[in-house]
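Just the one chain here, laid out as structure tokens, in the form predicted on its own.
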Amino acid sequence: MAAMKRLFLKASPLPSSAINCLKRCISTAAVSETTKSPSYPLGSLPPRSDPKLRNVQWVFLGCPGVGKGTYASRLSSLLAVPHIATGDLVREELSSNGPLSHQLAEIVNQGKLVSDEIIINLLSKRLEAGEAKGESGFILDGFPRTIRQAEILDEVTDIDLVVNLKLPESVLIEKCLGRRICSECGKNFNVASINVKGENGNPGISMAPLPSPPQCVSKLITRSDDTEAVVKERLRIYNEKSQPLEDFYRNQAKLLEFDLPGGIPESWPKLLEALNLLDYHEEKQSAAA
């Protein structure tokens, strides 16, 4: 842990309380040193541990709007581990009118990435709250986004698996521009109807709209940062930084790249299959019936 503290102090003048909280909280959620994942040959993936026997420590990567939150949330419910989305933490801080809200509003509305210092502080607060509730294991969504963040995370815990969700950029833009949020219940919906024909050996992609219930229709709003210019800028910045991060985890034999074949009905069972969780999901469904 001392190495992690040195890394933080060298990289950024972060408050020591945030550093210590991040170390303590992730260490609490992490599995013990004796159960860390061994190394695996480059190009292969570690065998999936039975989620009934241990808590997973996963990271979800993917461009803004790809659906990290949707699938991470579903896996969180299936595996009974917290889904921690830094995007949600930022939006909660924005709506709180706290000390960071004005600074964050300017960053988000310009499509820029939030600084490491702010993200670490928000993540530390969330982990501390989870620690108090006895949470164990996690699925991180939106962190890490840079090599520096990944190195920091490696110093405090051993990530089991990194899932990289992928969609063509044209689909991502259309999907982001179709996002809607109910201003009352806070749930997310999408008005986009996406149909991309397969060509040059690439399969077609079809995504039906995700309609809101009648009581939400009149309350739907668009996120202030879901404009075409901002979405394209977010994708440009993400793509610029994502390749080194993907290589970082690929070299650790922890990266699972998953091309989404469509919407939730098409993608969810295939993702479970890729994660060797399809049988486990069916067992839980049968037990609940």
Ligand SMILES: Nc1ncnc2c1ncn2[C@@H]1O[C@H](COP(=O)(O)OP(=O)(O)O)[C@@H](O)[C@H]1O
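These numbers were taken from a predicted model, which means no experiment stands behind them. Numbering follows the first chain given and starts at 1. The term rigid core refers to the most C-alpha atoms you can superpose between the two forms while keeping them within 1.5 Å. First, how it differs from the form predicted together with the ligand.
After superposition on the rigid core, displacement of the C-alpha of V81 between the two forms stays below 2 Å. The rigid-core alignment places the CA of Q215 2 Å or more apart between the two forms.
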Contents of the next structure:
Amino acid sequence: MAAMKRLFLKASPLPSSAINCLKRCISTAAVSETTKSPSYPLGSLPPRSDPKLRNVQWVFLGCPGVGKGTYASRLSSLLAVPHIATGDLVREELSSNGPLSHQLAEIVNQGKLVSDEIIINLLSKRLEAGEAKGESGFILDGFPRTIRQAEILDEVTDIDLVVNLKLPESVLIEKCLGRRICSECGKNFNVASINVKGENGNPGISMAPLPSPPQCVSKLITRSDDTEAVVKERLRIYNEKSQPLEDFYRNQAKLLEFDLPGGIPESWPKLLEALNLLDYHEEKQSAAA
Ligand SMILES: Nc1ncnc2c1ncn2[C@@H]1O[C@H](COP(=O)(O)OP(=O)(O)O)[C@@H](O)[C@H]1O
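Moving on from the form predicted on its own, please list the structure of the form predicted together with the ligand.
In what comes next, the whole complex appears, and the chain from above leads the way.
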């Protein structure tokens, strides 16, 4: 396995061994064919009464700072499937000071994309670790990010649904600059207070800050790539490399577009509604009460 991983990193273009490794990892992370659901209307899930029929292999798309991590993580808890964010995998690798750290730091701090080989290697490792813990299904956040990555994903598995979160660009920049992360628990908070007036028929948007609990206050850090210049470069790269994914998945009739109406209190119930999960969420909440 280690030799295969080394091969990943040396070879270019992406070798078939890399794709095979992802295929093996992803097929075990996914629900097995026998429990896979037939196709359901976009955004809907099989009836909750038969959890075996649940088939969650979702992708979250959206610009930097839109809130992919926040909503993917909430849905992952609700649906009991792992939330796998390739940005987190990259940051873990960076902080491990392993052999890739130096190379990754340079790329990430310029707002550029890491190579497909490195990302697929990190994703395969994460899926393997999940496989060992008996995980099934997934919500991918930050992958795929290029048409090539989406084609590779298509070669290895079936994605059921792609949620595309959207916010105006001025809000995205403010949100990235206001983002704070607890270096201990890893949770994201935000100090930005956003109030954008509606213009040209577009509705205004207000988002209250998302404060950290007292135990995290002294441990808050800012991501090194959340500076204004790097955020602008990440947005430029998103528009160039990742936005074409919207058409890719639209053509497959898998894309669910979701314009965030505001902060979490307004957006979360609306997103649940768009995903036909509002009743399921309420049932789970009353069962837990
Ligand atoms: N699928 C991917 N392909 C290439 N690079 C990636 C991928 N996912 C994450 N990265 C790298 O990790 C960085 C941080 O990712 P992420 O946390 O998803 O950022 P963002 O807030 O820009 O969506 C990216 O700027 C990029 O350098």
